[in-house]
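The data below hold one chain only, encoded as structure tokens and taken in the form predicted alone.
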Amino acid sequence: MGRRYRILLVSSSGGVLLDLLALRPWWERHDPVWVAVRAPDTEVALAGQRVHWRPELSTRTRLRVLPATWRALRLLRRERPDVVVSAGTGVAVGVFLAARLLRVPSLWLETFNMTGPAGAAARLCSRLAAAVLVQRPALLASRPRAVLIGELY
């Protein structure tokens, strides 16, 4: 089968979670661990997975990014992922900052419903990411380091 990677998947609820779950054929061949926002859909969908529950982080509360990054640094040192993957929202910001500090590569996955300008978390995380995975060809021109992966579902 090849090398098993330690993958840290970072998600909130809703479409972001669905996009990361659509990658299951890839991540289930490895050693996944999750950082997720506790919500009814995340609790059900991630039942049986290793999950570190975190509160959602609004990019409007910039002072909360520092403690979130500190918690993420401790988590990344403990879990020692080979790669971090996220599709969005504020919970990913601290994790992507910590990954950059620890030189852990990260991948930003643009959600399929993203058609316009990226939000604050997406702009920051995509700058920190080694690559930005997009599902729509139209996003290739506007996302630096974009790689077209096509529709996930």
Second form
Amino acid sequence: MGRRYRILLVSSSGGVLLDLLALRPWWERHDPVWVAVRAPDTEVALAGQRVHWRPELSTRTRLRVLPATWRALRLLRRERPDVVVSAGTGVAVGVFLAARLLRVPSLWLETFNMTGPAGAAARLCSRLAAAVLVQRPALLASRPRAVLIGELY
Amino acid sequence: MARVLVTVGMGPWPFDRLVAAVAPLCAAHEVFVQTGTSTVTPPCPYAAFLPLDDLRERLAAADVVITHAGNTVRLVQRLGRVPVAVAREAARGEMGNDHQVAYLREEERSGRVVAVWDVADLPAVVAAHPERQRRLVAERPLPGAVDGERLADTLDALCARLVR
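And the form predicted in complex with the partner chain, for comparison with the form predicted alone?
Zooming out: every chain and molecule, the one shown earlier first.
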């Protein structure tokens, strides 16, 4: 048994939640805590997990990124995660900025159906991330610091 | 008469174009629609959101799954079947970007999917589905998913490198 990490998983609703849930064989070896956007799927899927509920950020509410980052800084200081993981979307931006400021390594997981250029949140988060987890070999060339993890489901 | 499941995913964007296009199917088939945040409703049984377990059961029980071009595409393929997929388009307010369009174009070229670009085609696509499904499953391979133990080992090795 290796070292046990405190893992902070950050998720909106939709397919990105499925991706993080598919990482369960990994995070259940460790101490997971979640930051999630409250929605019908996140509420059901994360029942029994430790969750900090946060609002989603979108391109229309981008000015909220500063207060969101501030709140994320306080949350990271309290939770002291060893690593932060997200597949998206907007809610991850504040947490990834805060993690970068506190030098906590973050992993950006590219969701399966992302085949071409990434969206705004994905571009920013993958730039802030210590590694970008990709599910297809074809993406290794086009993503910085990419690590191939295989198809999650 | 086929059992048809339509799903637009659990995300925050409506997909009225697909939900509205389901109407002609409702008369001829046994249809259930997961509508998400769409602002229109179909003339057949529907629910805004389904718990993931419930959705998986319905995916497994359906003869034809019609889905947005999200991760459901892979869920259906893993059940050994061929999904009918419609991509959300940013210009129609169905998503913030066009990555479903790019994904579906690529998957249509080489993967096990029936891509629908004009939702008026849905009745004909459903009628032709059993035969097309047989052909695509026979002709196109499906890449394997990663084993859980290996995935966990890969990520542990990565963290051993990154975490102080």
